[in-house]
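As structure tokens, one chain now follows by itself in the form predicted on its own.
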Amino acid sequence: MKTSVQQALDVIQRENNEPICAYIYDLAGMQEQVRGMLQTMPWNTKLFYAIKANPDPRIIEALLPLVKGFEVASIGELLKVRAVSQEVPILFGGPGKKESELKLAIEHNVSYIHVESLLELRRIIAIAKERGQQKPEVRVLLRINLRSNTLPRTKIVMGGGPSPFGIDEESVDEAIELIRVEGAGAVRLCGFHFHSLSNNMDARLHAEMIELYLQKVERWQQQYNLQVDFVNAGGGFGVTYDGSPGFDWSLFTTLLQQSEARNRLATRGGELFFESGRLLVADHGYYATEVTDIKRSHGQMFVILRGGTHHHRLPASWGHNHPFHIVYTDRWEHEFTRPEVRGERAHIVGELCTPKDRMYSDAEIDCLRVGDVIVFEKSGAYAWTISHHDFLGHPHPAFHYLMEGDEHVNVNATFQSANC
């Protein structure tokens, strides 16, 4: 059946007489974007999907034929991937891996474990030795926290200073020695992992950061006589929510093509990994929620939604106004006046009993009525799964998926052409 975001809202309304509250994921749009990204990447670079951005099984299924594999940060995430595919490559990260998780990760045949500390490395070595010599070596990448103040600065920084993430650069030699002496025959060092920041918008600085990573690895190769098969440069590719330019993937991959350090890695047979989450899915998710009340309080207008931050926590956690469009409806079955706001500013808030449940402050509203639907765009990443779903016990939203082969429409144009 041909569908669209607008048609999906119609289906949701027919299936449930309650006010609309739903996530709509454009799986075809995600696939199209990833195909475009892959076309510009140098031949020795590989793209993984970091499912922490959105671990919905349907998204994993949609990206499975396209990406090299998946990056997970827990056993729960790992099992979600393995429920979709038993063979796809998996990178297993996270700063607080328990011994039971490490054992399960090895049993479920993860491709590489990102080692975050010397203690974690010792645990992996012990587990690998317990498995016996008949088992294949456990393959690891050392996650390194560089001592550098040249990294781009974003709201979320995981490296270049004090951090729970990774092994300090000063301890690289100790980690390598541990593998060579205690882990011989049980653990194999395949390369290095870096992930220094999140949501970076500057493609040129990001490329310079990758160059720094590769130069560091080259020095360690020479210093410790290493064979480095893989360098995982992490993710951190940014998405904007205020209409400003986001991450320029085309410029980034052009600079990668020109990178001498990447070319040297390729000449030695090495591959460069990226584990992107937000950039792959953010633009292809929509959170649609119906207006249930509009009222004035102390001179200010408030638009109250069926949903809120318990479904979509990103605007509250990041402190931003989340972009939206309005879908106008004719549903109004009452004889009394339909509340509305016209030509003024209003705060768009959720249904929770807390003033922190706010999606947008001082939104400029041309026309909005109770029963209309607000669709928050860029809701494909870090929205549903980071939220406190069960606070106050409100029903969860519905989930709808737009598949490849469905009729595609210009979502923005559809919303903008609606009338109030």
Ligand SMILES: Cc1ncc(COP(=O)(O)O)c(C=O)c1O
Second form
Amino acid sequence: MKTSVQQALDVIQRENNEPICAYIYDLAGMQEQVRGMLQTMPWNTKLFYAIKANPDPRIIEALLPLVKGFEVASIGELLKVRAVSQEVPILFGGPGKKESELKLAIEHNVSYIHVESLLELRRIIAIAKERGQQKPEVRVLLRINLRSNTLPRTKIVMGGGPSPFGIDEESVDEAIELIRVEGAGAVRLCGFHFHSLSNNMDARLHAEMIELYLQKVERWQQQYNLQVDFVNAGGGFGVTYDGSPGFDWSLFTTLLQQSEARNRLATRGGELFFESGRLLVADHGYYATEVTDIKRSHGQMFVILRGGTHHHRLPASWGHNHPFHIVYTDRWEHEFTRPEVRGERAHIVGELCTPKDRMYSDAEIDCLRVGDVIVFEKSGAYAWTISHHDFLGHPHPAFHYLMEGDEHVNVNATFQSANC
Ligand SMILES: Cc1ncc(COP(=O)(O)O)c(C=O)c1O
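Write the structure block of the form predicted in complex with this ligand for the protein whose form predicted on its own appears above.
Below is the entire complex, every chain and molecule, led by the chain shown above.
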């Protein structure tokens, strides 16, 4: 069956006479995105999906045949992946892992645990030893927080300075010694993990940052006489929400192809991992909400939605205006006037009793009426999953999925035919 955002909206309207409120995930678009990314990646690099960006089971299922595996940051996330596949490689990261979580992760056969602190390493060693000699070694990557002021600065910085994430570079020595002495035969150090930032837009700086990671690893390899099978360079490939150019994946992978440090890693049989979230899914999710009221207050126009930041917290969390398109509808059965905004600015806000529930400030609106639907684009990552769904008890949105073989979501085509 062919479908599109417009058709998906029609289905929602027909099924339910309540105002529209739905997420639409274009699974085929996500798959195409990943296929495109894989095409230009050097042969010894592997792509994992960090499911924190969007752990919807249908997305995990859609990406399963394409990615090398999944990065998870809790047992909840781990079980979501295992519900889809018992075998797919899993990287288990995140600060403050509890003993019960570590035990379950090992039972569920995670491929590698990203060690976030020396205490966590001690816990892993103790658990691994308790399991006994017959069991395979627990494989770990040490997550390192580099001592560096040369890392790119973005909105979300997780390394290169004080941070709860990873082990400080100064403690690499101690961590390796712990594994060698205390963990011998129980824990195996397979490599290193870095994730220093999110939403980086500068492909050249990103490539330089990875070069730095690889050079550091080479130094440790020589200094401690280590076999390093894997370097996980994290995620952090950015997406823009203001129309400016996004992360240039093609330039990034070209620079990676040319990287001598990556080549040396390959020569030694090592692989370079990426665990990307946002870039894989952000552009292929849409959040559609119907306008339920429009009013003027003290000279400013407010457009109120059936939905808001309790479903899509990203604009409030980042303090940005979230890009959108309008779908015009004829939904108006009343005798009284249909409120509208025409040729002026308006704030687009949600249905919560808080002034923080704002999706867009001062939007320039040609025409918008109560009953029309606002479709927020770039809503596939860190949208539903980071939101406070149950605050005020409004019903959750519906979820719709566009599959392979469906007509591709062409937002512009959908809206060109619209009128107001
Ligand atoms: C350890 C780790 N890996 C990967 C990611 C995914 O980052 P992104 O979605 O920016 O690619 C995150 C995000 O916070 C993370 O903390």
